[in-house]
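The chain below stands alone, shown as C-alpha cells; this is the form predicted alone.
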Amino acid sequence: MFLREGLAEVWVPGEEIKLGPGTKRAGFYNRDQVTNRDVTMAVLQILKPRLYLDGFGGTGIRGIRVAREVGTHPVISEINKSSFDLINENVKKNEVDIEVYNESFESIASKYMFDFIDVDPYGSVVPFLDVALSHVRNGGYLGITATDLSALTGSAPMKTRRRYNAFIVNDRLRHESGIRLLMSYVAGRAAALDRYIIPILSFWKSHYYRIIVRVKNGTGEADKMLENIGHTNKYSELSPIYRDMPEGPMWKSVLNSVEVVQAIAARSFEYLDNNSVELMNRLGDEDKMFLFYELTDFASHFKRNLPKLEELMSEMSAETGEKVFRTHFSPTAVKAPVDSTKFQEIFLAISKK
C-alpha cells in the first residue's frame, strides 16, 4: 500500500506497518517514528546541511523527505537487498535525486565526509557510534535514535552496566536520566576521537530517544566538554524524598540549543504532524531545570492526593516570582527553578487544600 508522510509518498508492504521498535525485515515502516522524522525535517530546514546520510534506509522515507522538504542531497545505505530494491522504487516514484547503496552503514559512511549522519539502527546505536563520529565533517551533525531503553533507563541494570558502564535508577525520572546517559556516552566516544559535541535537540517518544548533536574537532574543547559529565544524587541534588545513591555517569548540561529551538518556533511547518509541532514547542523549556519535580513522587511520599498541575504551577509562580514549566518527560511533573524546600512547602499547601 502507498503511504503519504510529509511530502513523500512511499510503497510499504501492508503487513510491515507497525508500532514499537524496529525490525530487520524488508520494507519496515515504523509509524511511531513519524515524530522522529518530523522533528528531523524541522531541524534540517534550520541547519541546511549539504550532504546527508540515512544509514539504515528501510523504505527510504527519511531520505526521500530530506530531498523533498529540505533540498539537501541524501545518500541512503541499506544492507537488505529487498529493502534496497523497495527504496529504489520509492525514490523513482518521488522523482528525487538520491544515491542509494546496497552496502553496510560502515561502508557508506566512509565514502564521504557527511554534513549530517543519521543513525537509526535496528537495536543499539553503540556498535555504529564511532564510525558515525569519525565520518561526520568538522562542524557537521549527528542524529541518533536509540531504542534500547531497557538499558538506558536502568530497567535492565546489568545491560546498563555492560553497555554503558553506568547505573540509572528505574524511577519516574528515568527518561530524562536515560537521555542524559545517552548524551554522556556519545560525548565520551567523541572525546576519545579528539572531538566534542554540542547538543542541538533531545527528546523521548514512546519506545525511543532522539538526540541531534553538532560534532567538532578539538582536544581542548573535548576536555572542557567532559566537565559536563558526572554523577547525580537525587537525594542531595533534587529532594530528600529520594534514596541517597549516586547515578550516572550522565550529561549534566543543556540538552537543547536555544537558537535552534527558537528558530523552529518562529517557523511554520505546513507538512508536519500537529503532535510533532506541539512536542517541538515544549523542548525549549526542558533546560529550565536539571531533571524535574515529579508530583506523584511527592504525593506518594507524603501520602497526599495529587494536586491539579495548573493550580500548583500558578501558586508556585505567584509565591516565588519564577515561571514554572511543563516537561514532555512526564504529564505529572514540572520544571521549576526553585529549591526543593520551597517546592515541597508549596506542594504540601496545595495538596492540603
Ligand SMILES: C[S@@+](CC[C@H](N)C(=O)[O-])C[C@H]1O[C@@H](n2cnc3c(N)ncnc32)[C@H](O)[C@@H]1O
Given for the second form:
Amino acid sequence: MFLREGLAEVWVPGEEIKLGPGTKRAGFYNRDQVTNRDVTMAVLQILKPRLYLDGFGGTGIRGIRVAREVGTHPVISEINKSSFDLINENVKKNEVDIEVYNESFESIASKYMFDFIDVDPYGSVVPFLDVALSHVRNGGYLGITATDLSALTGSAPMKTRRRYNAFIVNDRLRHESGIRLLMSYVAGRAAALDRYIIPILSFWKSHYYRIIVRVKNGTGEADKMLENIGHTNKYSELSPIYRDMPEGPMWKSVLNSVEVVQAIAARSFEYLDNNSVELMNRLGDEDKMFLFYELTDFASHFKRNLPKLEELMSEMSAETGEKVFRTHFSPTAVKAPVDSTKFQEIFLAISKK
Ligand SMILES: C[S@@+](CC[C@H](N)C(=O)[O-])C[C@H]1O[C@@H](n2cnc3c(N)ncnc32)[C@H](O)[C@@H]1O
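Now show me the form predicted together with this ligand; what you just gave was the form predicted alone.
Starting with the chain above, the whole complex follows.
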C-alpha cells in the first residue's frame, strides 16, 4: 500500500505496524513512529545540518522526508537487500536526490563525517553508539531512538544491569528515569571518546524513547558534563513517601534545549500531525523539575482519593505563587518548583479521605 507521511509518499509492502516494537521484515513501517519522524523534521528545520545519515533505512521514509521537508542532503544505509530495493523505489517515486547504500550503518558511518546521524535500529542502540558518536562532526547532532524500554525502565533488572550497569526502580516515574538513564549512558560513551553532549530534545512515546543531542569535542567540557550524571534517591530528593534507595545513574541536568524549544514554539508546522506538534510544545516544561510529583503515588500512600489535576494545579499556584506544569511522562502528575513538604501539605488539603 502507498502511505503519505509529512511531504513524502512511500510504498510499504504488507500491513503497516500500528504499535509495539517492530518485526524484522523488509520495508518495516511503524505508524507509531510518525511522532518520532515529525519531531525530527521540525528539529532539523531549525538546526539545518548539511549532511544527514539515516543509518537504518527501513522503507526510506525518514531520509526521504529529510530531503523533501528540510532540504538537507541525506544518505541512507540499509543492511537488508529487499529493504534496500524498496528504498530505491521510494526514492525514485519521491523524485529526491539521496545516496542509498546496501551496507551496514557501521560501514557507512565510518566513511564520512556527518552533521546529523540518526540511529534507529531494532531494540538497543548500545551496539551502535560508539560508531555514531565518533563519526558525527564536531558540533553536529545525534538522533537516537531506543526501544529497549524493559532495560531502561528497570522492568528487566538484570538487563538494566548488564546493558547499562544501572539500577532503575520500575515505578510510575520510570519513563523519565529511563530517558535519564539513556542520556547518562550516551554522555558516558561520549566522554570516553573525549567528546561531550548537549541535550536538544527528549521524549517518550508508547514503546520508545527519542533523544536528540549535540556532540562536541573537548576533554575539559566532557569532565564538566560528567558532573550532570549521578544517582538519585527519591526518598531524600523527591518525597519521603518513596523508599530510601539509590537508583541510576541518571542524567540530572536538562533534557531539552530552551533555544530549540522556543524556536519550535515560534514556528507553525501545518502539515505535521497535531499530536506531534502538541507534544513538541510541551517539552520545555519537562525541565521545570527533576522527575515529578505523581498524584497516584501520594493518593495511595495517604489513602486519599485522587484530586482533580486542574484543581490541584490552580490551588498550588495560588498557594505558592509558582507556575505548575503538566508532564508528558504521566497524565496524573505535575512538575512544580515547590519542596515536597509544601506539595504534600497542599495535596492533603485538597484530596478527600
Ligand atoms: C527500526 S527499522 C528502521 C525504521 C526507519 N528508520 C523508519 O523511520 O521508518 C530498522 C531497520 O534497520 C535495518 N538494520 C538493522 N541493522 C542494521 C545495520 N547494522 N545497518 C543498517 N541497517 C540495519 C533493518 O533491516 C531495518 O530495516
